[in-house]
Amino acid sequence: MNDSPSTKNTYEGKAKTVEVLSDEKVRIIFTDRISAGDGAKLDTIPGKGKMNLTLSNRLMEVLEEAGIPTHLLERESETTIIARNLRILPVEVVVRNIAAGSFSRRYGVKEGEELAQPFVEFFVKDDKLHDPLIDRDVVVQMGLVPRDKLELVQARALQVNRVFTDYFSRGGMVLVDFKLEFGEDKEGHIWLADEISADSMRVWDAQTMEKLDKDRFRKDLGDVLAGYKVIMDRLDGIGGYSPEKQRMEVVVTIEPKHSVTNPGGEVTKRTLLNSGMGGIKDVRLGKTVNITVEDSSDPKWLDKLNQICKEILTNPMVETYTLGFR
């Protein structure tokens, strides 16, 4: 990948075309195309295109009004969008609320089965090996997202999916799982991309249970296009809908660089080892700050949140600090 938004003119994906018309905006056509299996089985459906762009606009907008923010940027026609330039970051994330697919396959758990809750996986976006699942450490440790911005994609999959999760049961809807893809501008700022629709997520109804998704592609379960149109016109009878704002929990941690004394640890050692317990090295204490962001819609809040972090809540000669989110 490359470490600035891309900058060759077009990209043909499985179900897209991307043009690159500047540093800062793109073209993204949706297509008929349609395929499973890491491609062994294609096909072409008419409509389809149409209907994605439709319905991954309409989740884009409920999104951005619950404070998260997209690359969207406009419609340009019924297939067609204009979007930000992005680096789309090297990790597909994927939430799942119940089991299906792959993770039941991967872990023998019956389809259908809820899980306690709902939680994140990460896969890396190489088709040649197979989009393979990879722990969150393992991403850090091999640079393709940093600790800091992967629990940040994390905390932003899970606002998405508290968001769809009351859209879609409003329209009688159950949300399986899906998949979602973030991308970094030049200031690296992260903003949700790609596209959510019913080519990437598994929504069954809520009383029958059928699949209104791709899975009726991957399983020859009918008629793809009315599964899509079911959850199109599901969403569209629930009216105007006004998503919860969506708040960022941030965790900092400040901790005393190990060059610095740090007298409340040594007092805490001596009180440790003082009451029998041994083998203690060395003790150090921080503190930790929990901050509750209201509105995090501008990717550029966690620049000033560093700053804050840096001027404000520590003692840069002595301190180092480290954000969670949740």
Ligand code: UDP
The other form holds:
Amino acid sequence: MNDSPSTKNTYEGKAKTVEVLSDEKVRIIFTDRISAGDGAKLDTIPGKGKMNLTLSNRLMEVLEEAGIPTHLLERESETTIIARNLRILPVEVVVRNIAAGSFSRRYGVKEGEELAQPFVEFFVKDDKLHDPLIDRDVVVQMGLVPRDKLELVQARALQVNRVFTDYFSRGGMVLVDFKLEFGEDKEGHIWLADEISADSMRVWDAQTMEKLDKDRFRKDLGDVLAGYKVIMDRLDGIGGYSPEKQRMEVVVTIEPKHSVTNPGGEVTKRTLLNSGMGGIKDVRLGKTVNITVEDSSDPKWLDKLNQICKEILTNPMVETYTLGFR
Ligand code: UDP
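Given the form predicted alone above, what does the protein look like in the form predicted together with this ligand?
Expanding to the full complex; the earlier chain stays at the top.
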């Protein structure tokens, strides 16, 4: 959501308004506004706010059950929720299963082509630059999001995708792609934020491939809200849905610092040189620790993991570590 402050405590987004209630809480108002093409196409669709809130809340509740922490605190009315007050990370996180939209335009891939595996793209939230695609190294180098948090966000986005592809397929729908936003609280803990609705995802009927999402508005494909309602009705039709708890695999890569001697590396270097491999200047041996985590739903989890890495898994005097998630 590209919010611009309008009054001190109210942020007017393209389709939502956020009111800051306290340090901890905000009210999010789901309006009937709809926009596309970077604001070039604007309209109002009566009932859309209520519909989006209902779907978004449903999806966030499913994610919470799967062990993915979200900003949602309570539904206040048909068009308002109370959510955690977070600093939204300045990147939009897009997960894709099937080529469509900007991916198809950028790479010339036919819409509808299944991708070899789901993957994540980041877009920097900058209205003046029109939210361009951004390389993850650039995100880190520009100080927009630190690497461990970016890695965590990416892994979370893929968890969300696993839950949603299963959920939507049970309703006879194909999840093509979707956009997520994440925020951090004052302690730096990461929560899934914003909304997840037919405004922010592409969903097709699995049989007919009819588009049920905001592409109906973007491309003038007919009654927009009717498509959104099909999505909601199909999910309602599944009845109670209990997602699988999402595991997370953590890869801790531990490297000896350059400044300290590394006997294992020295031995390996000699072995390599004795085997006739020239051109070697230095060899250092590190290690990786792969941890499969059953429950990563506590947002303080990353702090704990970092603490364990510093205090138990590494000797910070002589080693450094990086975290990877999948
Ligand atoms: N999306 C979004 N907000 C944005 C940009 C994209 O919710 O500001 C969603 C969009 O609905 C789609 C996915 O992210 O489900 C991928 O969008 P894409 O990059 O293909 O861009 P688009 O085709 O919307 O220009």
